[in-house]
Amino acid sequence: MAKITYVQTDGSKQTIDAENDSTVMETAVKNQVAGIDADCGGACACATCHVYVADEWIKITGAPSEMEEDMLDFAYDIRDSSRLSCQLKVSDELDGLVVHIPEQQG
């Protein structure tokens, strides 16, 4: 189990215990984290679960796949740290992960 911290644009934080093998998006939806819409339910077919991975976690989470990069084209305010939270699989290695939620979803 890993603790994931979701940071809103106003700086408020919500830290949640996430089950291994779930995704950062599933954990957000299950715990009603504001700003994670997840319209496609985690199929990597929209960009409504877009997050910014905190700088210190970028190497650990890795780069987006080609399919994820294609979907990120539809997201709002893309940055180098942009990821779709449906593509971030929870593991012990992600314990302490911090993601920032954009001002709006794509």
Second form
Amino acid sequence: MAKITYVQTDGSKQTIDAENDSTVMETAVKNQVAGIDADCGGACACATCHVYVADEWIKITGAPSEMEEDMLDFAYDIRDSSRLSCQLKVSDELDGLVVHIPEQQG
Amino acid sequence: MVAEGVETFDPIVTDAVIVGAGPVGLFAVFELGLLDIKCCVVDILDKPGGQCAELYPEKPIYDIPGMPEITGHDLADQLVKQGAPFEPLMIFGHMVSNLERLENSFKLTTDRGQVINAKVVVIAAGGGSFQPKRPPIPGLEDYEDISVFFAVRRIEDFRDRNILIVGGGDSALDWSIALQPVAKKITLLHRRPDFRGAPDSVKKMRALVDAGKIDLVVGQVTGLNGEDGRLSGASIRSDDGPPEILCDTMLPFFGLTMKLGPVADWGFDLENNRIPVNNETFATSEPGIFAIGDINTYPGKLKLILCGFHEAALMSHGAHHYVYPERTIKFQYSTTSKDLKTKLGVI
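Since the structure above is the form predicted on its own, I would like to see how the form predicted together with the partner chain looks, so please show that one next.
Next comes the full complex, this chain leading.
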């Protein structure tokens, strides 16, 4: 299990207990975190679950795969910390992860 | 890709109207067809397949029964083929915007004015209707439909314009190539040097860049400059590009997103944006209106294409009663029934 904190652009935060092997996207959708639409349901096919991983976590979450990098083209305001949250698998290692939600996905 | 301009259409009269041409809507054509129910299918996209065609045409799907591996595009193709003997009327590029109950039928109207009269309505709208993603660029809405467009309806409207095309997928590439001969100038802006679009389109685009006919800039739009909706340029963030790209028109192509759309206004008591149905016939709370596939919800619901197929079969038996109230269904198998084989055109 890992505690994941979702931060909105207005600074408001939600910290949620995420189950191992779920994804950062699924955990957000299940808990109605605003701004993570996940149109495609986690198939890495829509880029509506875009998040910015907090700087100190980038080393641990790693780099996007080629497929994910392609899908990120559909998101707006891409930064080095950009990831699709459907591709971030929850594990004990991610306990304390902080992700920032972009302004708008849709 | 180019939609028609203003059109007028004669009203369509049919047995069942299916809202949404995704895999489940397409399979409903087949199941309803077996029961002699004629269908008209309406979809906002310009092609059949719904999410399969739009979101993952080239990605293999592994959980279609009897198909160990099939791409979204091929699945849509096969479903169209399977339904073809029943000659469904397919209306693409239209969104059903209004649904009205008449005495013994329904009247549906699309956003482009097509009227359809049907005895039953089957909502197979998945996650809603696909609409272009609007990037959250500050002030964007002031420029929409004057200088900023999310689709190209008529190439001629872009003659002599100084156009900034934003994106790295097929739409961005296709329109850069297609508009280049008529535009005064085309600048293609993409966040990285790599393009994920079709290799052939990437090649064509690069050739036009090398020939000096398209300007390619790596960067991202951060703001729009202009007044009264008339664009004069876009501010960009770029490692080696200019801080601003001068243009009078911008076409952002960030893909499509699903919005529930008009379904929300049709009087259903939605649960989490889904239409509750009974899972015997997939009837909604409104007699004569059914909902199948991702758009519905019921205890145990799984959002899988294969579940949508099952729902289409049961729905058809429920819908039969509204189309042929005087008839009872004689249950038949396609392997043995001469009647079904005749309908399918295989004997």
